[in-house]
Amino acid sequence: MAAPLISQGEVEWITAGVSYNTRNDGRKREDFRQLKVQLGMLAQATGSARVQLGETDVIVGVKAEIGVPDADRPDCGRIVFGVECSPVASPAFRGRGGDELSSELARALERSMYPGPSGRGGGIDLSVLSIVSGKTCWVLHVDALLLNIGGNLHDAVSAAAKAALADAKVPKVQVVPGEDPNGKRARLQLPGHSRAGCYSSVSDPEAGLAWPSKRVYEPDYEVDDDPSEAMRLDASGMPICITVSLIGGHCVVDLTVQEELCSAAAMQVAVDASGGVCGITKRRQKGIEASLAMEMIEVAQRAAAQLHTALSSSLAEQQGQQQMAVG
């Protein structure tokens, strides 16, 4: 992606205001721009939100399908993510330009959020999205797409991404017998072995069992389509990415795209609504000394504290609006 110009005389001027915390925008350091929220922006998605962070826009939908879970989490769902540039933000997104900075974004989202191997840890349980032990759970892929570009993406992405998963219900999925509709052989479990070795025919006579059996199918799954019935995500232990940056010493947040170009130094410190840190990622080129470093993180939890009020105060007032539409 391209990098906008900014001159020298217009670096010195931001670096200046920054020292004397005061912002071109008239924001102090630690100060957000106005948080905008819209859930249920995609009809056909089971959970979205469209965040709007001062001029960047990003909305994400949230699909759940039935799938297999990872085999070093058998009794927990999978959360898949990923991100796309639109090339209405930048011309620079046309073709593959934007592939580096939505892998970038993708594999933010997923350091920041998703749990250890138990399934629970993280921003959501998982574990209650497992459906059969080993072999189905759900799925949900969480897809963002970034619509413009004005500053500090990495936690728009984030807001937006949590804001839709607390938006998302998860359909009630039944497990109930197969059938054999290709009127093929049934199986054949023997009492007291469960591997597949052990299994017979039904329709072979010389199979000389001397115990029980009974015969035993793939399971199927209905799903049910009734919205009152779909379980809602909690999504509220979800951490935010907070991005704080340096500008001649001093630590800000929510940086505009010129404020971008005057920072070498960033931390990306994913913080949870209690303040806990999830997540410390360094980025950009400069390095940062370990004391400065302490800082910057405990500046992040003081912004996080604004961030996480500001979405959940939107998340209960719109979800309040829907409960009452749909009553």
Second form
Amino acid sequence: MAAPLISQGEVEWITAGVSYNTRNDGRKREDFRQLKVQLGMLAQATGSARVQLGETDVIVGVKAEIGVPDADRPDCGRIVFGVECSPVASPAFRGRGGDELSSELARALERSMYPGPSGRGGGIDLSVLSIVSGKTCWVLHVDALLLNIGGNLHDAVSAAAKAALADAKVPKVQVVPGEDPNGKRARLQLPGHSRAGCYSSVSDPEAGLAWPSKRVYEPDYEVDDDPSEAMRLDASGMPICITVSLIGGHCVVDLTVQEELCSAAAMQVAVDASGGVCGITKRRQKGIEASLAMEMIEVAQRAAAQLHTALSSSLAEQQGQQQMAVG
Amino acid sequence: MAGQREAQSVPWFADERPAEVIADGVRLDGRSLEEFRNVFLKTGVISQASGSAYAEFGHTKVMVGVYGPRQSERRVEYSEQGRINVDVKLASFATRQRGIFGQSPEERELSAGVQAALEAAADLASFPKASADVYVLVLEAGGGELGVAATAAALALADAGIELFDIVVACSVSRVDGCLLLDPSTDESFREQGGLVLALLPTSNEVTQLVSRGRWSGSQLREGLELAMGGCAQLESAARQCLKDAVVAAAAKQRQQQQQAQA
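Switch from the form predicted alone to the form predicted together with its partner chain and give that structure.
Now the complete complex, all chains and molecules, led by this one.
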């Protein structure tokens, strides 16, 4: 990222201000800037959201595709996160310049949604995304685009991802028995591997098969276009990432670009609506004393409660407006 | 249909992952909940490198080579502080499923994690404008790779003669069915509801890296961190002993060479 310059005098001004619990824009240490959320602005996407946290501007689009589930979790869907740093936000993102930052943001999002061995432990219950166990599932591609960098990117991206997933309307899919088109035979399946799908009778005098097998036809998928039939995801359990930084030994939340240059250590803590910690990453160069680290996690839990209420009231308002517009 | 997987071939595994990893307070490999696997640490294993280390924690085998401080290979901005570049690579036979060519996102995340763990410990002002390149090769990934890689990399930096404020020790903790397991293996961390890795500077009790995944409540997190800090304290003595042994062995070898030269 193009490093904006900051003088030693400015650093001392900001550090002294933080020790008096005052920041340049009048906020206290644990106050967030104003959060603005817009839902559903992208017509082509399954779900979308735009979040503005002060000057930071992020758009997230969700696209649902049909894919293959993980071998380790056959009856769960998948969510894949991608982040793109647009050159619009900073000239340093030209070409491959933003790669490091985008993979960092994407991995932090993925880790905060870690679903556990059953696939149900994460922010979103992935088992609702399964279509045919072990064969087909919904794969949600969540793509974030950074438009303007005003500091505190991680928090804005995770809030936008949560809003976009709450807005996503996944079409209803029905698995129907496959038709046999013009006598063309579908693939045969060996015994012990039968999954969902229909099978007709086994005997076939022309086949001359040496071993017993079930003839299985490829199942057909009927996708319902009706938006009122679409499945909404329950994103209420999804965590939001809070970045807590240390400026002069005090814990500060939601830093602007200038304040970020004054901080030498930070912890990113993903907290869900009930206060559970869903993912921690330590960032930046300096070490943090162990008891101070626990304090930072508690600050993050307090600040997350604030951000969660702001986000859910915004979401409820927007979704209420959408209902009124349709109905 | 859209959404093709990268690997077209079907992987075949000799054995399934066990469903139960803990029974009556005893783990699959017979350890207690707060016991490390067998730890082996050695420095000076790569002759070409400025410093190197090999660490074995049960089935996790990591080799680290440090080259530097030297001029950066990439074009980087002027900096009055030195830089530590970390590159982690998992060997293609290290994991259960064969690895891909090139660096995967997991490896990039491991590199960033190890780099953060080391930066706070090294006296970067002692080699301005230069960079220390740390190359980590995971020969077998048996669980807790980030922790083992960070510990081995710190030993390698010390072996390279780079000034450190303190040795970095790191360990992982897993939460399976409400029990906290220290230093989990891959089978155990596959079944976890949450896991964390802590890298510490033991003398000043400073956290240089803390990575967690899965849902933790406040009290569970505190307990997990305390268990990890206890584990790091155990590892510290092993790491210091390893460095002392290396120094003693080097001194003995030097004496022997001098005697041979005189004789």
